[in-house]
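This document opens with one chain alone, in structure tokens, the form predicted on its own.
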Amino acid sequence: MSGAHANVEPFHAVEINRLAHARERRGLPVIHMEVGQPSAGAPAAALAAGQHALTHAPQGYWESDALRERIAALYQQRYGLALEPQRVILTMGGSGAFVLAVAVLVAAGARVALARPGYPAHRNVLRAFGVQPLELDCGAATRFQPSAAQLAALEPAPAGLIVTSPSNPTGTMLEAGELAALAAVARARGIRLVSDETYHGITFGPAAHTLLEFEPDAIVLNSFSKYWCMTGWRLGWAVVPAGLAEAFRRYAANLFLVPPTLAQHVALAALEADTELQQRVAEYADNRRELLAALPQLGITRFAPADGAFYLYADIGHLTSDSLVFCRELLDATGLALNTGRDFDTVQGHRFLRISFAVSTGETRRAIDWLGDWLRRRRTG
């Protein structure tokens, strides 16, 4: 039997993570900077709410109206946007939100544009649904983000465009003017916009803008995994136009039933934990500064601008012709786990690696030492 699975590529970060955990089981040290997850767990108050819910709340199928209302209030708090709670669709993580968006909005055989480099699950989910990913080559000239000119030049117009700001793997952001320009081109050409805003809340300069500020009918996806440090709880949401909310709910019920009940209780408390979470963002900022200062001393000098998220996307083409081999050798020799750019860019990714710095500052400093020692041995060996 054949099917769309033949077009879905492996996720190398998972392989490197598996090798890193195997090393730990042998009692060897590892620093995990290969996967995109905070090393700290959910905020303390959120975990306490989860403990209470385990004892006092039924754990059957359930969707929290209070959580939808609180997420709607978040858009007023962060962006000054009034949002009807019924437009918020609770999902099985941000990934579940994206699956719903593709299932509801895009017909098999259609083309959907997205940036390269970009999050691999986007293009692989499209392929799994029989949709053609149309990759836009987004390099340093456009700060690794799609431009309105690129979108306007596509013939014929694609059915949709996926934007991610801040981006995985690059951490780059689209400024307000760039988002407005993309929205204007998409509106004029009948292109549906899907905005993955998973890394909002984690920025190192100006705050991120939601695409809803410029296109009220955009589909906006988010997750509790990154800013709220709830990666394993598998809870996210989509904001959809009122006219599509019922279709999204029907698909969600059939594909996933409901999101994890316990996670919804935890998320309600996590939304009130900004003080603790901002301290974590401050630590990410410290880690970013450490890396940006140290890596050029090790001969790694070319990075995407890391405006947000918790990644550095670095060009190591002068060090290797295959960054996956580089990452495997580094892990085996030192215990430092980084990820290859091949996950994010099928054309130039062999030149790049992604460093996730959502770890402690102590771990970041040790990682710099391990990498530096290994590179020196590599040069002289």
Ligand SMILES: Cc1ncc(COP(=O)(O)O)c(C=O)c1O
The other form holds:
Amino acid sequence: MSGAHANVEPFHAVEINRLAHARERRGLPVIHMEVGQPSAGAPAAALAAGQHALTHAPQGYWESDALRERIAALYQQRYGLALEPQRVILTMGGSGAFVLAVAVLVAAGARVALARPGYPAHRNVLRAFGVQPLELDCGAATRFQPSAAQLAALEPAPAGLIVTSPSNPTGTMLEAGELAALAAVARARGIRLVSDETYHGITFGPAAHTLLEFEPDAIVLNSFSKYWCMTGWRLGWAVVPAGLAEAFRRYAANLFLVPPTLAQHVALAALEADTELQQRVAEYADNRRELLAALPQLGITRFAPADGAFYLYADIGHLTSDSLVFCRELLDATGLALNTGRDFDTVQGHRFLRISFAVSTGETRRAIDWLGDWLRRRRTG
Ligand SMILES: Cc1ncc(COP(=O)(O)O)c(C=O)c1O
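Form predicted on its own already given; the form predicted together with the ligand follows:
First the chain shown before, then all remaining chains and molecules of the complex.
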């Protein structure tokens, strides 16, 4: 038997992660910078709220109206936007929000544009639903983000465009003017906009803008996984136009019934934990600074600006013809786990490396030492 979705592409990050864990089981040290997750867990006050809820709250099927209202208030707090809580759909992580958006909005056979390099699940989920991903070649010239000119040039106009700012794997962002220009082209050409805002809250210069500021009918996806450090709790949300909310809610109930109950209690408290979370972002900023200073001294000079998220996407085409082999060898020789760009870009990704720096600054410094020593040994050996 072979289902319609059986041929999905592998995540190389998962393979590197598996090799890294096998190494740890042999008692060898590892620094995990291969997977896109904060090494620190949910904030302390959120964990305490979870402990309390485990004892005092029922753990049956449940959706928190208070959480929907608090998420709506977050749009006022972060972007100065008033949002009806009914427009917030709670989901199983940002992943669940994306599956829902594709299922509700896009017909099989349609074409949907997205950046290459980009988050691979976007491309793979589109394919799984019979939708054709239209990869826009986004290089250093547009800071690895799609431009309004690229969108305007697509003939015929695609059904949708997915934007991810800050981006995974590059961390680069779309500025207000660029978002406004994309929204104007999309509106003129009837292109539905989906904005993956999973990394909002983790920025190192100006804060991120939501696409809702420029296109009130955009579908916005977000998650408690990254800024709130709740990857394993599996909670995210979509903001949808009022007229689509009922369709989203109905389909969400059929796919998942409700999001995890305990995670909703934890998330409600995590939304008040900005002091602790801002300290973590400050640590990512330190790690980013260390890497930006050290990599050029190791001969790695071409990387994306990393305005946000916690990734450095570096061109190592002068060091290897296949960054997956490079990552396996580096892990084997040193215990430093990084990811290949092949997950994010099937054309140029073999030249690139993604370093996830949501670890401690101590680990970042050790990682730089291990990488430097290995590169020197490799050159001379
Ligand atoms: C751009 C982007 N969107 C969505 C997700 C999905 O995350 P989650 O399902 O944990 O919210 C990720 C995870 O790495 C991501 O990088």
